[in-house]
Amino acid sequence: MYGSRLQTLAIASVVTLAGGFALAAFYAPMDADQGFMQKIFYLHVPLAIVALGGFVFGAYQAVQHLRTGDPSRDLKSYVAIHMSLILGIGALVTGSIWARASWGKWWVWDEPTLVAFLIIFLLYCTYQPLRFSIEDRDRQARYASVFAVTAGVFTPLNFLAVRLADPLIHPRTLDSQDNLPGEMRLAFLVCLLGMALLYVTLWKFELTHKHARAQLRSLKRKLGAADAARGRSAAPEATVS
């Protein structure tokens, strides 16, 4: 179910990657200030955006799930924040490393930017501690989908952020040709929809693999409720005997 054209969109993921990539590397002319270092971008910020926007996406599987009751849509809220999380952790790396690479420091506590997305991050980071402490699976469902629409409409804050903040370190490079000449924009968007892709596929790719455990599961109570009722009608024929 959750496994259909999983193969074609992992080729289409790593095709569209390795493409922007190469865009990035050999096509997009180098920065004159930072040089190659600058090629971090094309990493960074898609890993960013996509990570965002899968916590979007986790809050609206999440709103669907309280108004329906449907637990699929809770599984799905629940995966799209952890692929989410995997990719923030890629970010706030990436980040990390250009930062040094282009401000000597490995963190500028007074860039909008950067504090908005790891107050998200480290928001998120909550949602798993709260759901498993809550042992009863329906109380653990809503809990855990209240969390995500209510974090989920902290997320654009993000993006207001930046545009908002009078003191900005960190550039609007999308705001402008001038900021993404041609070339680097196009190497960026082949990357952004790579990303995109790599995190449908991660996503489909985890909710198949819980499926199929959640169908394991289910077929060995299957079994080992009739070993034992065949245990249980042997048992008076050795009796009689």
Given for the second form:
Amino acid sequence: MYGSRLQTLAIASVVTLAGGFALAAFYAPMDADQGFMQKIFYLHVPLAIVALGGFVFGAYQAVQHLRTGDPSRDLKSYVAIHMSLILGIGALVTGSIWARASWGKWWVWDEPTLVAFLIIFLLYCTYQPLRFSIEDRDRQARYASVFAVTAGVFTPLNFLAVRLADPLIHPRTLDSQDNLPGEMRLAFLVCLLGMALLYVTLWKFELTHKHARAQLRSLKRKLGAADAARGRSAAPEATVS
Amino acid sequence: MSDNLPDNGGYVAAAYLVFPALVLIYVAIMAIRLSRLERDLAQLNEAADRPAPDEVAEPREEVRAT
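Switching from the form predicted alone: structure of the form predicted in complex with its partner chain?
Full assembly next; the chain just shown is listed first.
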């Protein structure tokens, strides 16, 4: 069910990402200020945007779960947040490498963009421990959904607050169209699309895996029960005869 | 090769290596989980192929009756 079109999606994401990175390397011009180092932008920014978008998507699925009570929505929200955390690690690491190359420091604590992203990332790091600290499945799903909605609302608000704050050294490239000339914008948009496709592919992949595992467990339980029933039904017959 | 890279090319290369490494780690973890699933599925298949106890008992009774 979840695995439909997974192969097409995987191929599309690999082709789009490879194309985007090729455009970034060979088509987009060198940045006048940062030079070759600016090429990290085409990886780091899509990673961060898609990770944040994934958190909001997780919140949307959580709202649907709370509204309908459909457990598959809870699973979708869980996987969306999990995937965003993975991309978030990528955004933090690539950003840190870029910071070291550009500013000479791995991390700058008084830069709102960096700290805001870290806060969101750390907030979502508590999602899984929260889930696994609640044994009752229904309560776990409900509490996790409430968390996902609250944190999901916090994500764009936090992003907006960062946009309104005065930047220290982190550039605000997407604030103005002039910051990104045509070739750079095209390469960036293709990379962003590729990253979004990769996110959807991995999200569907993990959903497919979890769905298959759940089906297998259910089948195991059924077979176990069938075996036990057979055993019980066979034994009395033997004693009667 | 490093002589051909522009200034700070090492950092760019490192950033672009982190990404596939991250995806590879994820894929490796998922591959381990999938192999576990496959093993469970094989066990289920074996269990399904095994004859049920009543199916085994019936012929014995027939032998006793004769």
